[in-house]
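Next up: just one chain, as structure tokens, the form predicted on its own.
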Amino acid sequence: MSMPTLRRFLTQQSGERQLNPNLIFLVEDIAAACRVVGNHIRNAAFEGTLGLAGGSNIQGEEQKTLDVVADREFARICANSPRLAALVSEEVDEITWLKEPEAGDYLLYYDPLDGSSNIDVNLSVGSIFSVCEVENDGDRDVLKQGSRQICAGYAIYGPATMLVLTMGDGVNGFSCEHGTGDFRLTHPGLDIPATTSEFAINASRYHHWDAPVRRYVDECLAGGSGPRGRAFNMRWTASMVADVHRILMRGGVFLYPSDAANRGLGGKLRLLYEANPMALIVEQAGGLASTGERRLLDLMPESHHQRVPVILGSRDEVARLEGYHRT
């Protein structure tokens, strides 16, 4: 089985699809950042970076030390890309402009360490990223619709470090080879089954959910004797990367809906550097991504830390949930 490196894969794609070499350089820098972050996570107990950093981010969430480390490494490594104009990070209040933007420059959106609450119990965590283009010289608008992303992906730091990537033409998974550090194509052409018997949701919020979400979960939990006529498994890891990765591997649906407790904030997950990248990946793998009422990738952002409800995964289940929201 041929397992080309990420570089060879992107170079071949460049020839077939005329990818900009500067975009290839940026993706390679992102992969390098993910490799370094993965090493920090594995060595955290020895580097003294477990636990809280002693502050909070713009979201009002307590930062883990590794949140800060991961953000620093992404910024340090990716800033080397000559056409990268700005960094939009979950961990930083303001946009970090690296240069005066020119048409064709890139904007990098990222959550440097998703699911960091899992670190102390040694469960999988990840990094999420997305890239858009600057349209005109001097344009400092970073509020781009998800449909305008030119690539998106995530890294998952589990038994193996994997990079899952879409360049707008399908989804491919690359595993980091121990020893060489190369990312090699191990999971080409990822495809989400249209039907599933698994769903991921934080059940502790049940009493906050709206009626459509309660209906969906109640029907799934009713099993073979219920209206769905079959048993469902409920999964939840408190890491969007881990839950979405499982869906890419074997199907499922992920829900972090708007509810009575988070509606005033707009939802839980951030649009630009969590929801949009994952929505593009899921759609490119044959699934659907929705707020429950409309396609996520069609949302026009209002701020760069905007929160939104998220429902994504197997096409039939997301369509069912959208139907419940309409009734």
Second form
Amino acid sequence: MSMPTLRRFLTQQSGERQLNPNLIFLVEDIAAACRVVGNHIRNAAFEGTLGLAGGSNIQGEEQKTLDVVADREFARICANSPRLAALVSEEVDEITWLKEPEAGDYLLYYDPLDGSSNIDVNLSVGSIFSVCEVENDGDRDVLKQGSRQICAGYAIYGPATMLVLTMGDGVNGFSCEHGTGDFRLTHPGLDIPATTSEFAINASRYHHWDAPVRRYVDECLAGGSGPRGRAFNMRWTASMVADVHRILMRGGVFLYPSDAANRGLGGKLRLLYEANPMALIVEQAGGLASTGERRLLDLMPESHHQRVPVILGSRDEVARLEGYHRT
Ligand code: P6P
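Coords for the form predicted in complex with 6-O-phosphono-alpha-D-fructofuranose (P6P), given the form predicted on its own:
Next comes the full complex, and the chain you just saw is listed first.
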């Protein structure tokens, strides 16, 4: 089986799927940034970049040194992309405008290092990214519905570094070849199984959950004699990229719902650079992505660091949860 490089894959698109060369340049720059971030993570112990940076981001979360390093590398590497107009980063309060926006320019939203609480204990972390297009000259509106994304994906820095990408025409996985650093197509046409016996949720928040979520989890844990008629496994890595990647590879459902503790904030995960890109990936792989009540990709953002509830993965399970929210 041939394993084309990311560049060959992107340039091989034919017909109406032919991609704008400037979008290809941007995707390659994003891949380069992920490769560099992966190298920094592998060498963190030698570069003295483990531990805390001493500051906090707009979310009020303590920034890890590698959060700051990863954000800086994304900005440095992607800022030269010919038609990139703005950066929206989890680690930066304001939007970074690189040029006067013109129709056809790109907007890049990213979480440069997601799950960074796992860095110091050497568990898998990732970078998440999303690309939208500027529709009109001078348009500085970055609050785009998730359905307007033209590209989304993530890098997972695990036993292997992988880039998982959708250009709106299916989901493909590229593994970073040790030595050359090339991303090669190793997982074409990723497809989430509709049913599953695994779910991912932070169970320590049980007493904050709303009734539909508690009902779903209680039924999953009731085992073969319960209403689901089978035993479920619970998995939680506290790294969204790692949990979503497992779901993409073998099915499952990921829940970070709104609950009594985070309702005032709207949830925990951020819409523009976590929920939306993961929702596009999951839908393009045949799954569903919801707040529990609404399709995530339909939400009209109100602010660029907005948080939302997230339930996504195997379509039968997400549909079941949406049904519980309606009863
Ligand atoms: P908790 C990491 O901080 C993150 O944003 C996601 O990657 C992850 O799914 C979630 O938060 C973990 O949250 O409450 O388990 O620490």
